[in-house]
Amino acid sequence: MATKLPAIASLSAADVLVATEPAWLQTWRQQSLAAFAAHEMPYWRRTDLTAFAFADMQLSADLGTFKIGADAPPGVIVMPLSQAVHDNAALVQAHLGSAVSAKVSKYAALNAATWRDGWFVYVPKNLESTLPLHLIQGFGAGNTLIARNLVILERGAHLTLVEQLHGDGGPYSNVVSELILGDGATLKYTAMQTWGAAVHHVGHVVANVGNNATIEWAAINTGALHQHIEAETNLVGNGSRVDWMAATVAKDGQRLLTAPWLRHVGRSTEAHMDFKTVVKGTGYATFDGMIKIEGGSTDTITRLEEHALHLSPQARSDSIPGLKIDTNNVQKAGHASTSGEVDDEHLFYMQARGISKDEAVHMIVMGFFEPVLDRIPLESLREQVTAAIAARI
């Protein structure tokens, strides 16, 4: 039988600490537990906090599984997080926390304090890499995965990358990405959340995005039985652009919430955010999503855009789009958001033409997502996910 570290509620800094890493990670790690002992708890009002209580959480002493789900790309550097801070040392701790700092929540600080799983991927100046990476993570034997994630791209290099959070076991996942793109580089990334149906998520993903550079961000949501996932963009580059779309499906007792920010700092940065949302049974997804502008930022061009679809009268959506703005001079800048049933005229046209109303509501459903789900790089992948939602919906 596994060990297993005390629970969550009563650690101390020799639960945490890890002898073989180097002194910096564990003075870091030290200072994480204070954060976490300092927090309060956070006050998420769409988000059940019981279903993530540390009281019932155990670290577990076994590492989650990880796998790389085709071959690294030529030129790019990945490997486990755990062995890059002593073969990447320097790198990662100067970018370690830059992008999800251990105060940010208590998830969060918990998250800097306990990681032992995880990836490092890092791909050379001006290296344009076109074979996608795909990375697999996952639960092993204990109950809860902690695990941090943390890609750089310097100045000038592309790199597709996919993270999948996908299988059963838990009940407890707390996952941490940090992205960091340097000038010029272009990262077309997924991120998929495809958790088995007990699975209670905390993930926080946040992309630091410099002068010219670009991302080309997918998400999909279609697991767990509780999410809260806080996903944000920087874009503190001058000319920074992002183009973010995303895909959740929420059914049966799913509650899926998304919480995505997008920051405007550089000047002449552009955005375009484009949400979709399905909810069917007694689902409940929440979208959360706002967009500041900093007084800094000039020449800004941004827009945000959420829409659910409602599959039965007890499935439940709500959308909360914002916008802040800090300064005088902006472009463009607006959020929208739609929320309904499947159109009748659309079911009535379909029908007339033969097709039986489950199908076309699955047709109408599969056509909302096509354009998220033609971001997945990998056909194979692709193809898994898309009958994955259509036999969910």
The other form holds:
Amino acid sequence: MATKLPAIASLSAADVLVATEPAWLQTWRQQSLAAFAAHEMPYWRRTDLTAFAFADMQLSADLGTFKIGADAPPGVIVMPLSQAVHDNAALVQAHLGSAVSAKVSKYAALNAATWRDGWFVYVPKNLESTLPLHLIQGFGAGNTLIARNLVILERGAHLTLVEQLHGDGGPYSNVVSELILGDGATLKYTAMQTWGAAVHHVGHVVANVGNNATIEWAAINTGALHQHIEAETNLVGNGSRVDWMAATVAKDGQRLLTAPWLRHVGRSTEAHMDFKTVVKGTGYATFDGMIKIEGGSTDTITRLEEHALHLSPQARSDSIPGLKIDTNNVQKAGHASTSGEVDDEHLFYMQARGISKDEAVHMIVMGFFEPVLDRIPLESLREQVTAAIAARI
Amino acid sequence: MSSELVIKDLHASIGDKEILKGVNLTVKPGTIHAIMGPNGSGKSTLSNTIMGHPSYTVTSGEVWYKGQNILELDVDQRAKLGLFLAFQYPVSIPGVTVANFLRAAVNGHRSVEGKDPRETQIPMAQFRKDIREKMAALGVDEAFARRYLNDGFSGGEKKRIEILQMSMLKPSMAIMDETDSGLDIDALKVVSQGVNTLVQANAEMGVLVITHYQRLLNYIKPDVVSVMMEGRIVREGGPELALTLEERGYDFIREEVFGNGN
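Can I get the form predicted in complex with the partner chain as well, since the one above is the form predicted alone?
Below: every chain and molecule of the assembly, starting with the one above.
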């Protein structure tokens, strides 16, 4: 085994190509590597790019750990993506990069060129799976985790999926998830970032939603030192829908940013976004969101709410919501935003009932997150996350 | 250890504005004591100050209950001492269910400093039984237990939930702050009955009923009526005083106390 690992700043084709992979994938990796070299560094507002400097990264010998929390639901195909490129080559070739292309950013291109593993999930046509599928990705001892997930729901398929990034290590992680929803499909999706406290995490998560398909998306971000997640829902199909929630807790020293993009493309699309943030100590969280209603989108309904609770005076949260409308036929577009400390009147009321101040703050924060935590489909996981959040506030 | 509530020369302000200008009042255990007064006389400031609302600053005076000057205690400590404030405008707390809130309140009352909460908490089965009984008695649908506290509740529902909390916590001294405001007559009857039931069950319980109108006092019958004006208690009498005020309004007292043209 080579003792000197390839530095990401000076990657060559020899570093990224895997001899046993199919020719089309080798070509794809080479193109992605060229895109990586050609890209400028991205302009990411509020994200400190020195925390993600390529000079500090190298490809890891250890490819990370991939676990299934419970058995895969019957009929759902779940396997490592490295295996799926052989066993389900046609599906992977058709969809890989369709939601997150190497063109998106230098970091997405890096992922495309160098990923070694991840999950492949495939739900056949009209299979209505109800049992939750819990996929966990962790670090090995390596320097950089570069992982890629591909989730495909065929027409009329249903899936409940939890993707969790969990554990110490790294410090660098770069994870891409592509979610492809066929017509009439329903995906209940929980994305959990519960990395250890030293991790620098870049994520690209994109859902392409077909006609009359629905994604219920709950993102929970409590871990990592630095987080930059580019998340995107493309309501491409007519009558497609997203119900999108997020809960973020940033504590001492953490800088957690989520940049959600919502694109209304099809006719009669509907979106509800509810993003919640709690910051404490010197924690710093950013919501950098954009809703874009494209020209062809008519009868659109879109609603964005973002709320931030500050538990200490030094804590900081930034909210940069954007809305761009290129159509004259919006049915409803709304936005609400709040930011501030725990309401004194709430505290007084609860203390007047004999509840201590600490307990009252705890209940208010957990109540604030309740609608998001309620989405976690596995009770044991919900309790675990609830306890983890409670311990942090 | 006296369970009288004794207020001595209490002065309190919001910002620079003095609202309470020397309140003296004693509420005896086992009595229902009404405070009546016109709008702006300081009634709600008094109830909030007794309970310890952070917006009000006590500039001088004392409030004694069970051997302690409660102005030195945190709000939750006052509650644990047996004080209960039924709010005029109960707040809604999204994400916290009525049942969970009540359980936290009951456990807060049962908690003992230095003791593991697991030793003092109410057993779940007993809590469920209690809340079910109390909800039935107040005509509150059981579904409310799972709803977020006061979130989307009507005025009447909020007041019933206040009384539900009171009946779960069994205070020894309850302060009803304009409980009648925004209530129709049916809700008023239910709420009053809830208070009366508690009083009957505990002969030592004191109740301070703060109200602008005599109407509530038809249902919760006071033993003593005090009149508050311009931040002071200016008259004290029996139940007949409430009826006199109903007939003659507050002006005649204002003239007697402050003189004509003042």
